[in-house]
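Take a look at this single chain in structure tokens; it is the form predicted on its own.
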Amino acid sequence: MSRPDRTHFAPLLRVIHWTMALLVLAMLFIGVGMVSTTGPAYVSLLALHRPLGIAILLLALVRLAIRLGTGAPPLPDDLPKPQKLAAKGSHGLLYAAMIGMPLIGWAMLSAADDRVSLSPSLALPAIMPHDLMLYWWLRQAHTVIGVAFFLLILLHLAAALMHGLIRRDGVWQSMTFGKIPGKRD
């Protein structure tokens, strides 16, 4: 949904943005870490990734909850349809990844009869049954999302950039606290 007479996101869903961005890439860090080791800093890293995945999570929820709440500006008139469709749809698959890469790593806990670990007292219920072969789907597939992820993020803020400092049309500015040249909000 887009909102004409607005120039910027809603002021919490830009600080969930900021805060997620920040976690996301902490987590893409933390996995890479994770799959790169088998020493003790393994551990660590799982300790951290489990509970940082099921923040995403939840904050993914609340943000699509507040972004399909309040709306969005319009994109800029004279940006050509095929790149609306881009941005419209890439934003529905980072939606989705970010809902479905943690859902995907808890199911696998699941299937592993494992646990997700918010704290040394506090372990989320199981979500799928005890499946060996369901784990090893998963995993492949935690993983295949997780590269597919890094390069959407990568073309996302490709994207960013190209408003903020090349088009410099109001884009960049509508997800950050600036001023857009020549408008008021």
Second form
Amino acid sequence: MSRPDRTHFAPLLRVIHWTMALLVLAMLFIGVGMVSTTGPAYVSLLALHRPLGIAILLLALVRLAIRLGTGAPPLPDDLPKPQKLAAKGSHGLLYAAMIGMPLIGWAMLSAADDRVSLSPSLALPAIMPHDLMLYWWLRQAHTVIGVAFFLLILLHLAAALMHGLIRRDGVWQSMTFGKIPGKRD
Amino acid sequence: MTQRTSRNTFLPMALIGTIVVALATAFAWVAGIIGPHRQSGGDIVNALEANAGGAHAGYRRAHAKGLCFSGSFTTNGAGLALSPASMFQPGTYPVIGRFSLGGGNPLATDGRNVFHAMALRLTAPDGQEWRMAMDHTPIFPVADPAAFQALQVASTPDPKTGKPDPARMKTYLAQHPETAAFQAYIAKAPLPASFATAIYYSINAFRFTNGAGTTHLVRWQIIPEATGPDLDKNTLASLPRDALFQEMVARTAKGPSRWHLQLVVANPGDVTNNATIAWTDPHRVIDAGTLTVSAVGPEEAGQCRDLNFDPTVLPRGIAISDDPLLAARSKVYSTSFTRRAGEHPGPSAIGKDMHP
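Having gone through the form predicted on its own, I am curious about the other one (the form predicted together with the partner chain); can you provide its structure?
Below: every chain and molecule of the assembly, starting with the one above.
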């Protein structure tokens, strides 16, 4: 999938990456915050959580299409093989979580016979049958995968900063708008 | 060369570590894992479970004993004056609902917890939903979720006597004078001898905004067409186990029961964020339509058991007010729903009667 002729990810992909970075982090904080309280914030955060989740799902699908169509710049030659594998594996998991978490949320509400309301007069159709045990499993998965997603993002961020601040090998710049050190654009 | 690298990497490494730890700490704080205690849905559900002598697996943690019903809501459009909700457009809309009594024990005797309640889900063809969870008292014993939890704890039966400890109840009442109005109401209000002759109230105020953009605060009440005797409060203990539910089953076999949905519009001085305070003076009342209950069935066969009657699920033009009970009800119902979803419910007492 890597494209030796690239130094950067596609420009639109970079824009979507940073937009989603903010949205996904906000979403994970909204999610754990809302379920922790019986206060008024519960209702307001829930009203944000559902439409934001669908927005993330749509953005992730657009992003996946761009990524498959435009490829990724190659990782540095001197990067040890296990690190290359870890990079590729974690990117795959991040895509799976970005697409999977909204789908699990939508499926879980469908199994509970609840609506994903995007506005007071616009609700999405059900994608699962009304089944309480199914709801329970999906609800557990939504929490476990949500926390795992947050930890994966921390790992991804730490690795990206290591590339940018310590290795200075162009990997950080491949997702930003700066010049690649030692290379001509 | 090696020394130079390690000196150069110390600061960036410290920066990266700080960023990661700061994010993880903020996440744990928002999640309520660290920092000051925050009342969760689980705290209240735990108090309800303890009050009912432990969790009854598979059942609702409050109003555990219930009967499903189905029917319709027919409206002439009068409600449109307050909200453009689809179920206020003239027509007839399907309804699923549930009658229940108070308490967390699905096998309790009816006379122990006569606190009639009605849950409803109205559905419009365009997908809009209106879910309600109503009680037969116009006011509620507490104004906020912290007091609700305190009341559940104070009224938990002492295992030795089987009754709440009067000293704990006295301490609670001293700290929560707002509960006195509810106690006075319950002491003098008659207890209807049928689910079909009870009035059901929205408990909280809601914010209605009509097509012209005018907002009113509204409480609603569902008024029965049928009238009938009240229960003798002195002989409640001798009521047969499922007397009230069986009465409703027998009544419905003979014909449907009807109620009128009355929308009560707040007067300028009415308190709209505190469910312990009644609205007393004359009010503008709109009869928004007729609820007809035409069939009843045990929970394990009806569709109502697997629904969460979350009162914050509202159609267009109706929103929650700033009453703090509403968010808490939504969260606590959800916690109770999730807990019971992973368990395997059996039939309730009335279900056992109907399908022995």
